[in-house]
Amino acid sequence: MARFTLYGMWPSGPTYKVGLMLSLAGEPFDYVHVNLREGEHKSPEYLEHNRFGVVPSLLDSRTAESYGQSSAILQYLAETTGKLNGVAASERTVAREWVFWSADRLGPGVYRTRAAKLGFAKFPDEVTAHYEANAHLALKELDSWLKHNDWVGGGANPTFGDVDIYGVVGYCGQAGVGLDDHGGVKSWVSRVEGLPGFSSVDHLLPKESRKA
């Protein structure tokens, strides 16, 4: 039996930060696919694992206790499993800065941008232009931090800021922000990607509730 149960829905980019996580991290799950068209989200059934009614949330077993936001979930994996944890805890601080700046200037841009690209969400066009321009803005920001560090956290090695940032980052393609003037992250993207464990965007989560 898997430790933690992951619920989310494959298209959403939180639930698939958790699930790199847990994927980098060595830890099999259990998937348990939540239909939010059908309102499954909203449901007390879901409620109880997810106060806030929203997706990922994450089930440890271990301690009966569910847990929401990604950005959360990925530091309580790390703190847990000591995986992708940081060596010195000034790497888990700096790492704290780019996730909590990432929700702020990075995630809104590029997933409100792909929202509208796959007809997810429907914005006035000069609104996309915006969310894309913003896009750029933060990614122009996040590259200089990368030119001069191989990983978010500013160690030898990665960290669960790691993979909340290529949470996003990752969906650039979809969006159609093109990474060619970011260099430092486009590197740093390779490097992601050639982790033990890595999947990608358009494999790691199923379509359907699945054991591990």
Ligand SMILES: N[C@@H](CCC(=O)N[C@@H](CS)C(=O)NCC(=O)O)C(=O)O
Given for the second form:
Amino acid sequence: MARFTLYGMWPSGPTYKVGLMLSLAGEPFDYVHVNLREGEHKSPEYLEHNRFGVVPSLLDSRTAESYGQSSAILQYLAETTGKLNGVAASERTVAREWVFWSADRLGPGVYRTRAAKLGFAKFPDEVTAHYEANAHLALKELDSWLKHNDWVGGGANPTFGDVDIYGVVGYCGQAGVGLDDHGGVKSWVSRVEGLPGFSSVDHLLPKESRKA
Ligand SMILES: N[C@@H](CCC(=O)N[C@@H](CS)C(=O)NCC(=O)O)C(=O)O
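Structure of the form predicted in complex with this ligand (previous: the form predicted alone):
What follows is the entire complex, opening with the chain shown before.
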């Protein structure tokens, strides 16, 4: 039996982020598809796993505890498995800086542009243009860091911060947000995609529930 169960749905960026963390950490996981269209994420059973009524959630069978909020889950996994947790406290702190920054700046820009382009959400054109412009502004900021640092935490190895940020940048293609003006980000994307256990936004998450 796998230690971890991931609850989510395949088009969800935050769900992908957690799946990628598990995969890079070499942790096989059971997967439970949560049908948002049918409101399963608001059912009393699911709310036991996620107080916010959103996907993803992660159940750790060792403690029988479940957690929500993808960025918090990534950091829990880093701490509890010892993988992608950085070497120095400063690396973890810098990684967290970027994670919080992404929740404010990068994530909304890329995820909402993608949602509009794929028809998951309807915004007036000028609102979509605003999100897209914000995505590029955020990528420019990230680019200036990654031109001088191999990894998000600023150390010699990848951390949960790379997984978190890749869980957004990996959707730039679907969002129609090109990376050509952000060469540092492009090179970092290649480094992340070369990590053992990497699987892409199109392939990692199953469409239905499955055992590890
Ligand atoms: N900040 C949360 C975002 C989670 C989130 O918004 N998930 C979406 C799917 S991508 C969801 O469950 N939406 C359903 C709803 O808001 O009712 C995280 O990173 O886990």
